[in-house]
Amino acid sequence: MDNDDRARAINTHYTPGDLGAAILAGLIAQGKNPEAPALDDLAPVDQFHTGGKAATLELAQLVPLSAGTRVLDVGGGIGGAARLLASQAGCAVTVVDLTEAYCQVGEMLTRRTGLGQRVTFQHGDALALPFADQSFDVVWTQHATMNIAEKARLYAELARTLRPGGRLAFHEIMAGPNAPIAFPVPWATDQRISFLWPPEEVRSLLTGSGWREQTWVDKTAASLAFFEERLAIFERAAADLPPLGLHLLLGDRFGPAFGNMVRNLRKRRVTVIQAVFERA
C-alpha cells in the first residue's frame, strides 16, 4: 500500500457519515450549549484514546506545559487532548492530522469552545509534517502510531520538529507477546492499516536514534480496567446509547472494536505504553 493508498484507507476508516453535525445535535440532546459548550460536555467524545481524560492530563503531569510551550499534538484527531492541554496550561497547540473530516471538526469545536488563539489544526501526514526544523517545544501522541509503518521515520520526523531538549510524550498501542491481534479494533477494521510493534522495538528505536529515556509505564492493565468499563456501558444501554460517545467516530463497529480489545488486552495480544523521551 503506498502512502495515497495508505492515506485515503485511514480517512475512509475515521469519517463516519457528518460527525460534526452528530456531536451538534448530541450537546443539544444533553441539554448542553452547542454554540459554546464546556470542554466537559465534549469530553465523552473528543477524548478518542484508552483511558479518556485522564490518561490525558496523567501524561500532561510528566512534561514542562505552561503559556509558553508550544505543543505538536501529531494524530490528535478532533483536538480533545489539545483543547485540554492549552486549557490547562495555557500552551498553544498544533493539532495535525491525516484524516481531513478530523480537521474540519476541531476546527468547529476549538472556535466553539473559545480555544482557537491557542489550538489550530493543519491537515497533514505525520511521516513528512508541514513545520519547519525545532519548531516545537513538546511533540505529543496519545494513539496515533498505530497506523503508521515506517516508525524510524516517524521518529526522525518528529526529532526534526522538536528544539534540543524537547520532549516527546506518548501513550500508544503496542505489539503484546501474543501476537496477531483480533480485528476489528478502534484504529482499523484488519492488518493493512494496522501497524504495531513490540514495546522492547520502539524503546531500542528511540535509544538508539539519540533520544533520552525520561520515563516508560506498561499501562497495559488500567487499559483492560477501561475498556472492561466502557464495554459493561455499551452492553447495558446497546438499545439506547447517550446523545455522545465514542460511537459516534467508530459507528456499528463500536461494540466489536471494544470488545476486541478487551479480548485482546486480556490475552496479551495488545500492549500500552505511557513515556516521555527527551530529543538530544
Ligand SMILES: C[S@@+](CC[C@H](N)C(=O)[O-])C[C@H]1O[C@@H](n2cnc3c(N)ncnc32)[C@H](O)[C@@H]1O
Given for the second form:
Amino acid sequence: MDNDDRARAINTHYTPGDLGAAILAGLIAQGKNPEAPALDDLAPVDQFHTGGKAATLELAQLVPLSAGTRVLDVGGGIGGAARLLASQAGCAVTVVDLTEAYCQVGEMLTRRTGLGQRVTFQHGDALALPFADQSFDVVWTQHATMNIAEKARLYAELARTLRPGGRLAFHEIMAGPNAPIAFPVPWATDQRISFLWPPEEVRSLLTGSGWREQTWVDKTAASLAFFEERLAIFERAAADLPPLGLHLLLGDRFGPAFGNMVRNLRKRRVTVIQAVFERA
Ligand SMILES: C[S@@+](CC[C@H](N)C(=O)[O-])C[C@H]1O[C@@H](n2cnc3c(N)ncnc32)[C@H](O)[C@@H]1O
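Having looked at the form predicted alone, could you now put up the form predicted in complex with the ligand?
All chains and molecules follow, beginning with the one already shown.
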C-alpha cells in the first residue's frame, strides 16, 4: 500500500457518516446546548481511547503542563484530549490528524466550547509533520500509532518537532505476547492499517535513538476492565444506545470491535502502555 492508499484507507475507516451532525443531534437528544457544549457533555464521544477522560487526565499528570506549554497531539482525532488539556492547564494544543473529517468536526466542536484560541487543528500525517523543528514542548499520542507502520520514522518526526528536554507522553495499544489479533478492532477492520509492535521493541527503538525513559506502565488489566464495562453497557442497551458514545465513531462495527477488544485483551493478544520519554 503506498502513502496515498494508506491515507485513503484510514480516512475511510474513521469516517462512517456525518459525525458532526450526529454529535450535535446527540447533544440535543441529551438536553444539552449544541451551540455551547461543556467538555463533559462531549466526553462520551470525544475521548476515543481506552479509559476515556480519566486516562487523559492520568497521562496529563505525568508531564509538566502550564499556560505557556506548546503541546502537539498527534493523531488527536476530534480533539477531546486537546480541549481537556487546554481547559485544565491553559496550554496551547495543536492537533494533527490524517482523517480530514475529524479535523473539521474537531474545529467545529472546539469553536462551540469556546477554546478556539487555544486548540487548533491541522490536517496532516505524523510521518511528515507540517511543523518546524523544535516547535513543541510536549508531544502527545493516545491510541494513534497502531495505524502507523513506520515506527522509526514516526518517532524521529516526533523528536524533530520537540525541543530538547521536551516530553513525549503516550498511551498506546501494542502487540501482546499472543498475537495475532482478532479483527475488526476500533482502529482497523483488517490488518491492512493495523501495525502493532511488541512493547519491548518500541521501548528499545526509543531508548536506542536518544529518548530518556521517565515512566513506563503496563495498563492492559485496566484496559480490559474498561472494555468489559463498555461492552456490557452496549449489550444491555441492545438497540437503545445512548445518544452520544463511541458507537457514533464506529457505526455498525462498534459491537464486533468492542467484543474483539475484550477477547484480544483477555488472551493477551494486545498490550496497552502508558509512558513518558524525554527528548535528549
Ligand atoms: C483511535 S483514534 C484516536 C483519536 C484520539 N487520539 C483520541 O484518543 O481520541 C486514532 C486517530 O489516529 C489518526 N491517525 C492514524 N494514522 C495517522 C497518521 N499517520 N498521522 C496522523 N494521524 C493519524 C486517525 O485519523 C485517528 O483520528
